[in-house]
Structures are given as structure tokens and as C-alpha cells.
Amino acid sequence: MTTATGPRVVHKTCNLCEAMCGLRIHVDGGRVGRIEPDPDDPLSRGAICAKAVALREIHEDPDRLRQPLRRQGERFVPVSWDSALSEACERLGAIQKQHGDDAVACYLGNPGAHSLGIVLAVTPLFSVLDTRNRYSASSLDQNPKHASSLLLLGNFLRIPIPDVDRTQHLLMLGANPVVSGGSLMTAPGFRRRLEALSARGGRFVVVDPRRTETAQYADEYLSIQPGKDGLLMAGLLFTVLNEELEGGTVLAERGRGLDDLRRALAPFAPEEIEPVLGIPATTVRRLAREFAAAPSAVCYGRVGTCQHPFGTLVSWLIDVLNLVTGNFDRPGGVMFPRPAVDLAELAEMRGRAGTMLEGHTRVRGAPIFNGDAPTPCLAEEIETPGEGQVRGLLSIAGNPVLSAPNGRRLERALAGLECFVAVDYYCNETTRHAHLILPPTGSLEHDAYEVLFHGFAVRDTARYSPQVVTPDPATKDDFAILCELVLGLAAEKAQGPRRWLWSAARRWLPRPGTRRILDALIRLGPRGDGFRPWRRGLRLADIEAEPSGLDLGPLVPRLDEVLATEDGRIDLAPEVMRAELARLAHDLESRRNTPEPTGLVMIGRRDVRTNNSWLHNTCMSTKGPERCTLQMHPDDARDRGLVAGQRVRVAGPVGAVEAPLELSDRLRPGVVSLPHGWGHGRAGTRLALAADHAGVSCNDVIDDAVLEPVVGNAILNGVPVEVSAVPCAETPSAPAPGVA
């Protein structure tokens, strides 16, 4: 239900990825109209891509679910909110008196980074929960950039962010901002950001196995064989420190174990790497001096940087270029937003800021990062019996069957378990197999901060997005809806020892409301007032009073802030990564004196239309030519005898998928690349619109059982594969899509 108004216009904020864009949204008599772009926005300056008309898309999809639904047979029916939540919390509360914490897991998808409700209400629900059995998207993603963080910072939230608007050399590896908008890197309009870097005279170097769309605007292009990224940046730090190119004062005041780092790069010259890394040691050398030798320089790695075996390790060297090369906080280098709510701030306030490894999973003994089990590891815990065997699952706004290496077991696993809850609006290819659906409402029916993404943006700014139309009284937000599981998941559990579970979750969530919770953390935050009347401060007030968002300022050095090791020091060799530099030495070493493989490897991509599964129920993401391609290079298709426009078989360690052929010399050559996030062909989801263009998972072929062994990332690029045709009647008299 929607209040009926007059015409009018909202200023909200694109929450569909991570780039933060201005919107302004016409609404009329209660329904939404006409999205276009905010060009008063400080950060988005007007940027907009197509994601955006898919706000409506979502708003008015006939498929989204408004009310809750519980499984009866092989069927779901609706049910009343008081009956969702109360045989919710009873079920999953009863797994774990009978089993333990442990025996009920929870998983957190990548849409709940954009809700304030549940970035709000998240921790005092895992709380209430207590159990170790914690997953997440970030462990397929980017936990690898938050263990770097956490080993030279001491947080794992402070993740330094490239300067790309004052930058004079920019160097990124396994990233598309141009698609993206930014990942871990809020930077709307890159494409434009690029323009203004060439027209300053500054340069641009891409490195990654596809040339991409950011790439276009590279100064240079290097194409690299997927998982060599930590050679390369190996190699370029020991030219850096070999040719005494070291230099800057968080170096010299800051760093220590300078010399153990000389040491543990002693294999990687540029000469050494140079026959298995495929890119010459005289660029190499090359281009670590270019890099040194500019007026400010940053290096930038993201996704293919994080989901190869040295995931970890890769994202360290990184940071610790730009840290030896003196352009570590710093106008132009790597710098940390002051944001209006200071997250990092405030996991240090609460004793939070991180821990390296929080113990093992209970079957493999795969490593836990700061509370976060491998999303991997989850299918094989609900299998296994014995004690602490995964028997119930809350999921909130996630969909591992299509984003988890080797979907098809995880569906398996999931038909297994004794209750399923699912706090999502879709009845997607993971949330069919809940018990129970609670839908909350859609972005557009309430109030929003992201209060994560202005964490990681390459501009300081706040920007409050008000509800746009009025939801049904009879719905709940997701804030609503977790609060509500936490009150009754601590009701069940207050019983002998635990009976302060329930007076704790009352103080916890006195339910005042996302909007008086965001505005004290603004208050208490590094702009704010802190409740001081006669101090000059930032309150929501002041944010609200500026629709298209308070400008406020660009980044700042503030080192002296933000650094939270115990000895004020940052370790620039700590154990960990000195024993994985080994490890790559040992790898070096082994592919020495080894034949390079002659087969495939698959990569993955990301569309301009798309972001993961969530939005492909949309016409916006599904119209024009078909996205799910398998891409390859015309060299490896003549060598297979495939052709443009035909059916191929995929097949990887765990399974096989079919898609058609799109020839591509943008790869490189031994290098396929199916796009993440579709799949949607499975039986039991309430997705019209998406199972008519329903593409295949590349994660179907992904091997589950391999993971990087510091935080135990998933390994989703660099896949082995076996590509063949499909035998068919006829040829296509159309091979389209042909050579993009």
C-alpha cells in the first residue's frame, strides 16, 4: 500500500552496489516514476548506470514476496507475522537446546552490506545465537583485504582506499571499476575519474588476464595468467627495496621489520619470476620504478586479486607497495575516509577490531577469520554427523547456491536440514528449500544510510535517503524482522545460566528505530557532536538538511588515527605472510621445473546490468543479448573447432554446465571467463522473468574443497576447465554473439 501525494521528487541513494550514486526519484500519486541522476551529489556528481531503473523494477516485481511464507509439502503458503516469527525462533531456539549453539548456522549475504537495518541489528543477533557456525559472502569475496588490513593496521574494517582523484599513477590488478563502480573502493563515474587522471597528465596500468572495460582507458595493459598476481607483486617490491627505491615517512617512522621483508623476497628478482610469470623482467623492473619514481602513485587490487590460492598474501604486498614506496596516507597514494559513522572506530570502542584465526571448522579444519567460517565448508557441515553438525540455517538476504563453489551439493545439504529460516523477498534458488520466508520490505519503503559504503569511499560525504513511498502497514522492515528474531531467540535461550540472555537483548534493541540509533552514531562519531550542545558537530539533522548529500571534503591524512596496533608500529614482515611468501617461493619453484599446463582456466565477470543473482528478475538486467556467454579466444576456439554462437560444455573438477560460445580476443589466450551470479533455472523459485533467461552457475563446476589456507577464501578464479561442443542437429545460421 502506498500513501497517495502529489508529484513530487526523493533524493535517494543507490543501494544496488557499492557505488553509492545519487538518484533523484519522481514519484506521483504513490508510485514510482522516472530515475535519473543526481547531479548535486558530491560523490556521484551525477554518475548513473542502467542498475538503477531496477529500484522500480524491484519495487512493483510481482514475484517479490510481501508477506511470510512456511513450507507445507512441497508447496509454501502464507502465514501471519506473529506465527512466522514465533515458530522461527521456537524451531531454531529447540536445535540448540537439544544440539548445542553450534548446531545452527547463520549466512549473510552481499545485499545486507547496503541495509542500515541489518548492518544495525546483525551483531546483536549473532550474539543471541552464539554460534560458531558463522558465513558470510565476504569469505567468497574479500576477506583476504581485511586480513591485510587487520596484520598492518590492527583493524580489519580499515581498509586503506586508493586517492584515484589526486593520483598522478594508478595500478590496479583484478579490477573493473568501470562495471563496478568500485569494490572496496567507493568511486562512482570511474570512467570519469579516469578522464580527469589522464587529462592531469597522470598514468594508468591495468594488469589482468581479460582486457576489461576499465582497461580501455589503461596508459598500459599487461595481460597475466590468472593466479600470478602475487609473483608480479613480489617481484616489483624487490626491485623497490633491491634498488634502494624505499622511501617516506610512514616508513621511517612507522615501519618495522623492514629487513626480515628483504629477506623473504630474496627469490622473487624480476629475472627468477620471469619464466613462469610470463611478463618480462625488464617491465617488471620497469614498471616498480615508474611506480616509486612518481609524484604520488597508488596500487589498487581487488576480486581476481582476492579469489586465487594466494588471496591473502597478494592483498598484503599490495598495501605494502604502496606503504615502502611512501605512499601510504597520503594526497594521491592510499589514504583512510573520516566517515560521519566510523564502523572501524567503533569495532575498537567494542574490543572488536579483529582476530586472525578464531579456530577450525569442524570437519576439514579450515581456518576461521574473525568469526567467519568459510561459506565452502558450509554443505559438508550439515552433512556430517557427529557433534556440532549444522542442523538448522538462518539466511538474511543471501543466495550461496548460486554465489558458494559447487551450488548443486549445497542444495543437496540444504534439503537436509531441520528448520531453514530466510529473511530475504525472493524465493530464490537457496531460500526454496526454507521452511520459513520472512520478506522485509524493499529499499524504496524505508529510510537509508550506507553506513558501511562511506567507509571505503574515495570522497568524504554523508547522504540520508528518506522512504520514497509508504510500505503496507502490515509489512516489516529487515530491522524490524531481526529485532524480532533476536527478542525471541533470547527468550527461548533465557532459561537456568543463560537467563541473561533476555534482559541483555531488551537493552540491546529498546527498538528507538534505525533513525535515532544512526543519529547517535553520528553524534558519537568523529564529526559529531557528542551530545554536546555548545560543540560544533555533525547530527542526522544536518545531514537531512542537504537532500543531495553533505560534501565533506576529500581524504585526509590521518595515520596517527586509525593505526591500532598494540605498539603503534606496522609489522611490514609479520610470520604469516613471511610463510606464505615461502609458500611461494616453494610454488615458484615447482612450476621451474615443471611443463606450464596446456588446458583452460576460467575466470570470472561482472556486467554493467548485474550485480551477483539479485537482480536478474528485472528487465533491466535480462533485455538485449544474452550476458550468461561463456567468452574464449577465437586462438582456443579454431584450436577446439568451436565457432560463435555455439553450445559448449564446460566441465570443471565437480561438475559440468552448458552455455553458448562467445569469441573474445580480449582474453588472453588459455583464459575463459563465465559471469558470475545466474543460474536461475532450478526448480521451486518464484522468479518469472529471471528463469526465462535463466543462464547457468559457473559455480556449479567450482570445487568446493579448495580454499586459500590463511582465511580460507574461497578459490573461485583460475578454475581449471575442459571445454567441448555440444552436440546439436543443426548449426546456428546466426553465430551470434561473434568476436568482441
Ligand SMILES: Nc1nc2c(c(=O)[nH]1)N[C@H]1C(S)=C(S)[C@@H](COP(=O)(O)OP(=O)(O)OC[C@H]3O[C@@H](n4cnc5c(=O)[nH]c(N)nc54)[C@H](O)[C@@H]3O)O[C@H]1N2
Second form
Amino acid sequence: MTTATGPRVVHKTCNLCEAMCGLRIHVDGGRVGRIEPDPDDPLSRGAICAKAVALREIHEDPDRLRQPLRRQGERFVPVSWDSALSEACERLGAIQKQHGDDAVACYLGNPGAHSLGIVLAVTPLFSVLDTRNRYSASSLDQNPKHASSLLLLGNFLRIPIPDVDRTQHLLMLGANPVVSGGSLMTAPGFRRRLEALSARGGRFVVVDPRRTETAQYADEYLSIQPGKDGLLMAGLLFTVLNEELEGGTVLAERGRGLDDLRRALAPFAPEEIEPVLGIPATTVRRLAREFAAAPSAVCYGRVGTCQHPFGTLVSWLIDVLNLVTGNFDRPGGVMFPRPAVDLAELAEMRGRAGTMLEGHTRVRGAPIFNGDAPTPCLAEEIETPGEGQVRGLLSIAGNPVLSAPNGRRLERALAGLECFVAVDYYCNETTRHAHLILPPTGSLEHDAYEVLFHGFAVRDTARYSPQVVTPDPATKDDFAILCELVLGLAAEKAQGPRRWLWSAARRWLPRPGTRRILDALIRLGPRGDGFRPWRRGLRLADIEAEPSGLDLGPLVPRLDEVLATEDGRIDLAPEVMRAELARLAHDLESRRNTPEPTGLVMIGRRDVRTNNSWLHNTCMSTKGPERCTLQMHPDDARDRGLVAGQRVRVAGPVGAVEAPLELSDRLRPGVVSLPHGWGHGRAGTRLALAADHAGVSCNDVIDDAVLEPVVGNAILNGVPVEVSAVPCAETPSAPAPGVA
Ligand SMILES: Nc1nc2c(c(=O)[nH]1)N[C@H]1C(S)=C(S)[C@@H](COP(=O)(O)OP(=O)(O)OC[C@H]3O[C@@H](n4cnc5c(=O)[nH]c(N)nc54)[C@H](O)[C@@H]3O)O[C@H]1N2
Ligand SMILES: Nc1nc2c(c(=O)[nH]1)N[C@H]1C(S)=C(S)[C@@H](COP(=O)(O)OP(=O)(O)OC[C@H]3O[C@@H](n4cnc5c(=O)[nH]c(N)nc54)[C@H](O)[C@@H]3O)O[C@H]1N2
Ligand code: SF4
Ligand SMILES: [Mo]
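Return one more block: the form predicted together with the ligand, after the form predicted alone shown previously.
In what comes next, the whole complex appears, and the chain from above leads the way.
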């Protein structure tokens, strides 16, 4: 525990993105001062980005909520923690008692993965809620990757991580880690890692519809039409198997079904796919040969290949390419971290290594992957009457009105809920519809450990972040809030004397706190002492003794330890992926016989000064040029008589928005790009600065009706749009946000 007096430096891991940069934060008398990179962090080695300073801005933000709010008509009034928590449990509990457990939904947003308190408390919370209506940002993001891991390795959390620091060949699709910091590949300072790859004579190939900031470092850049990655990956694998370039011990000793895979890939000879893929067959064959011949190679795909009509198939083909070329579980290929707390192992111990299909949603029958219903289905589950209709919502660390497709529809649906409880410290576009907002302490006010992301890191390290400043004793952290909700909801749902016991527990039971639980998880983890005093092993104290982080070394082969399939083999042709290959072959066939549509399609874009929807109330994010612009290739603009800087209307399947036009020859002609997370001009929020730099939400244009069919992931790129000039007279002045 830190004290609030005297100047000092506190070491902390930045928790804003997955890169886990080590920071040194200067504090004086409780005031947060300079934030600088920590050169001694064994993983980030002094890397940092512009966002880190936002930690101070968020800490000081007068709009950040510090006390629970309760809706009163159109206004929010401050209430005590006790009454807010009691009311939340009573109202959600009453809905479940009257209409069944499924009548209360929950949504878990992205920062939940970065909060130790949320990661630790969310499992009991899900258990007590016991609802089929569980939604999260994962179905807008990475569920296809989890599905691939589940199919290949028997564990949805066992993501194969590119060993970028030792590879000689990196093939990257649909990712821009120089800007995003990397995802499901924690590799801070990615630019430096690319420079090192180049310096050791390695090769870097990028496949993306936009010549991204990352592609600037590539030896070869391939422009691809959005949604065509399935063909490219199938063509690469076809070539490897057809030209007998496969090999490696993992394939020989663990693989099965290679012949079935070969058969399923038969329609995808590079010459056959060329007219639809638009990449010459000679290029595809050369890429495959170069990949297979490299001393080590790794193929990596991220959100561009997940928010995709063939997301699970592409993610799986990427893993399979690594496997059949002998690049699985070896230095320079993909590897499996051995973190101090191994959530994948814990999931397995609990018998929760994942389920491909846990059922279907009530209204449209979409797949529920691993208990996670597709977020694009949430609005209709609220709107559609009948048994199982969602009437209550508990949302934690999320902003689906801006992050999920067809945000306008979701917004209308949220307004009709009987009870909406949000655990969030901003009154944003989503939480402003809540009946109760329960604000946790900010990330400088509680301790932290990135339990999830150490498991996805390119090097094994462990770093504990103590509290930077002491919070007001009247506040609560996420862990305390969620624990009280668990106990309070359990009391509401229990009968007889058990009800009283749970109630008493909520009020009087001392809680162990995140620190003690973390210590127990470390001791029970793969490097821990297992609570056997005679055994040497890691404890939290050992990690704390290294404030810049404990270096546990480069990744080592460990497939034997982590492979969790029933027969200890890796199935290279699971039925569900063969069916997807058949769907892709059918898609190929129908596109071959119909002319390519000539309209524009829209993709997203990330900027180093943004983080999804929630850093826009900071100067860090809003200063400088406008970021929420529609980017278009100059040829497309000329064809439409559009010029840089003018306002354009972007009309898509479910709506239209207006944004300034920016011309960029980095984009593939026919593709336009609008970033997500903007659109702060809605009334009723409490984000003064963000409202002045509102931008528009691309998700007001994107369709919630289309889903990837295997896991139900949202398809957020390749959206058909029309772009036209906004007549000057129609150009609206900035909408005035109503502040409640
Ligand atoms: N069109 C399009 N849409 C997209 C994407 C895209 O590429 N294109 N990307 C998708 C992806 S990858 C993701 S992950 C989602 C993100 O979608 P969401 O997770 O729904 O949205 P965020 O913008 O991350 O909102 C985070 C919220 O958490 C709150 N918060 C921050 N820290 C904490 C904390 O410590 N505790 C609590 N309780 N709350 C906290 C913030 O105030 C904010 O309200 O967006 C998706 N939406
Ligand atoms: N600065 C910043 N950093 C962030 C975030 C942020 O909002 N801002 N968000 C964080 C989150 S939640 C996540 S999940 C990660 C995401 O991390 P990344 O996956 O690295 O994110 P993006 O920059 O969106 O990269 C996706 C790329 O896919 C491309 N793309 C779009 N459609 C297709 C397609 O059909 N095929 C191919 N091959 N490419 C396509 C886009 O042009 C884009 O370059 O970033 C995290 N880090
Ligand atoms: S890249 Fe930026 S936002 Fe991400 S962890 Fe590092 S400093 Fe934080
Ligand atoms: Mo994400």
C-alpha cells in the first residue's frame, strides 16, 4: 500500500491496451505527475505510446464519476453505495424471480479484461446470474480466435502466440500492431521488434486493404479486398500441401486428418481462386513457398480477419498454416507462454476449456459460442416479447451503443429496459440509459496485474502494479462492487434462511481482496510452489520484489503440457471447418459466375490516440487534427466529384452518418475507412470534451443482421456503403449535447 505523502515514483503496467508497457509514474502528495516509460521493464524495455498520459487525465477528469448515480426521470441524482447496490440487486433479482433467469442479460466490455477485480469476480457473477443472455465485446472481436484454439488444442484460451523476436518470416493479415499495440500478441514496442526482424535478415509481409502504418515496415505489401482472406489462406495451404512443402514433428506426431484437409482444400488451387481473389496465382504460390522454406515463419491475423464473414475459418487456417509448415511450438514460430497465472490451465481444471456451440439465441437462432451470445443480437432480445425476453441488463466496462453494429437500434432498445445497471465510471452513450450507474475507482487507485495478457505475451514476465494513489475511502473498486452484486443477487435469489445468510454476507463479510487471491493463483500456477512450503516456487512477493517486472525468459516449447484434446492429437479437418471450406468453395463458385459489385465497401481504422470509445474525453485524444474522418482513395473521390475536407454522407445498410472526407492513396480503391468509437454527440451523456469532438459512429451504419455463422461474431468490415456530397445548406452545426 502506498502513502499519499512525499514525491515518489510508482511502477505500473499501462492497462489501456494489450501491449502492457511498463510505466514510471511520478506522484507527489497524492497528485499524479509525469508518466514516463520504464526502461527496466523486461518486456516493454522503455516502449510507450501517446495514450499513457491519458491515465493521468482520466484520473483527474471532472466527468469521471466517483459516486453512484440513480436515474430520476431524465436526470441522474447521486445516491449512497448501500442504497445503489441494494436497489440494483433487488430490481435485477425481482426480474429474474418473476420472468426467469434469462430475463436479465449481462454485457462485459473490453476494459474488463484489463481489470484484475473484474477478471477475478466475473466468474462468480456469471454463476449467480445464471443467464443464457451473456454478451461481451469478444463477439465483436476475437471469438473466432478462441474457436480456432478450441478446435485445434481443446482450450479456447490457449492462443498460439507469434514468437516475433526470433522469427525469420512474419506474414500478417488484418492487423496493425504499430498503431494498436498488438492484440492476442502482447509485444510492446512493436515497431522496434519489426526493425530487429529486418536487421536479422527476416522477411515481413502484410496483407491488408489499407497500406497501414505497420505495412510501412513490410518487405512486401499485398492489398486485399475485404473479406477475401479465406481464399488467400486456403490458396496458401493448398500450395503447401499440393507441393508437399509440409513437415515438422508436431504434424508428424500430433496431427491427424491431413488427407481430409487436402481433400477439403481441393477447390482452392491458386489458379482457380485468382479471378475472385484478385491476387496472381504466381504470387500466392511464391508466398507459400517462401513461408514454408523460411528457417522459421509465423502467420498472424487479428481483428481484420475476425470481424469477417469467414472469421473462424480464416483464424483456423492461419493456425493450421503455422502447424503444417513445422512452425508450431518452436522458436520463431507460434509458441505457448508459461505465465505465472495461467488462466487457460485454470479453465481446464474447472472443466471450462470451452464449448463450440452452447445453444442458439432465442430470436434469430444465432450460435452461442462458449456461453457468449453474439452482441449484435442483444437489441432484438430486448425488443422481442415472449418467454425469455430480456428485461434487465447488467453492463460492466462497456459501451455497446458505440461499439456494436446498429448502435441506434440498441440505444432505443436500452431505453425500454425495466432495469439497467451499469458498472462504469463514465456516463457515456450506453450508460446514460442506465437506472443505476455504479462507478469503480480508476486504474491508478487500485492494484493491478494483467492476468490475461501475460498469457498472450511474446516473452514470459510477471509484473505487479501497486495502487498509485490512495482513493477516497468512500469509493469502491470493481472487485468490491462485483462481489457485493454477487452476494446481493444470491440473497435475492435464495429462499428461506439462506437468503438472510447471503444478505448478512454482503454487509458484514470481510472480503479477501484481489491481492490475496492473486497470490493464491500464482502459487497454484505453473511456476508456483503449490502451497507446499518445501517446494521452491513463485509467490506474489517474488514478483513485487521486482517493481519493473520479473523476467521469466523467452518462450519455450510446451505443446505436450498444454495440448488438451481428448485423444492428445490435433485434428486438421474438424467437421465444422470442412463445412466452412465447403461454404467458401460455394462462395467462390457464385462469385466466379457473377460480376464483382462495383460499389464501395467500408472498413474500420484505429488511431494511436484512441482506444475504442472511451479515451475521447481527454486532450490526449482530442487535440490535433480531426480523427473521425472518412478516408477514401483519390480515384474514388474523383469519380464521385468529391474533394478533400468536404463533408460527405456515408449511407449503409442500417443508417447514414456524415463526416469530413480525407483522401488517402494508402487505401485500396473501392474501400473507404471510418474509425469506430466516435459519435459522442448524443444527448444525456456527461463527456464534455468528447461532446466537443463528437465525430460520428460507424456502427450507426453497420448492419446487426449479418453474423459470421460459426461463432456468431460481428462482421464489421467490408460493409457496402454509398458516399455522396452533403449539400452545403444541409451541413449541420455541431449537435449540442444535453448534459443531465
Ligand atoms: N465498427 C467497429 N466496431 C468495433 C470495432 C471495430 O474495429 N470496428 N472493434 C471492436 C472491439 S475489438 C472491441 S474490444 C469493442 C470494444 O467495445 P466495448 O468494450 O463495448 O467499448 P469500450 O469503448 O472499450 O468501452 C469501455 C467502457 O469501459 C469503461 N471502463 C474503462 N475502464 C474501466 C474499469 O476499469 N472498470 C469499469 N467498470 N469500467 C471501465 C469506460 O468508461 C467505457 O465506458 O469495440 C468493437 N467495436
Ligand atoms: N490505438 C488503439 N489501440 C488499440 C485499440 C484502439 O481502439 N486504438 N483497440 C484495442 C483493441 S480492443 C483491439 S481488439 C486491438 C486490435 O488490434 P489490431 O487487430 O491490430 O487492430 P486494427 O488496427 O483495427 O487492425 C485491423 C486491420 O485489419 C484491416 N482489415 C479490415 N478488413 C480486413 C479484411 O477483410 N482483411 C484483411 N486482411 N484486413 C482487413 C484494417 O485495415 C486494419 O489495418 O487494438 C487494441 N489497441
Ligand atoms: S501501447 Fe500505449 S496504451 Fe498500450 S500499453 Fe503501451 S503505453 Fe499503454
Ligand atoms: Mo478488441
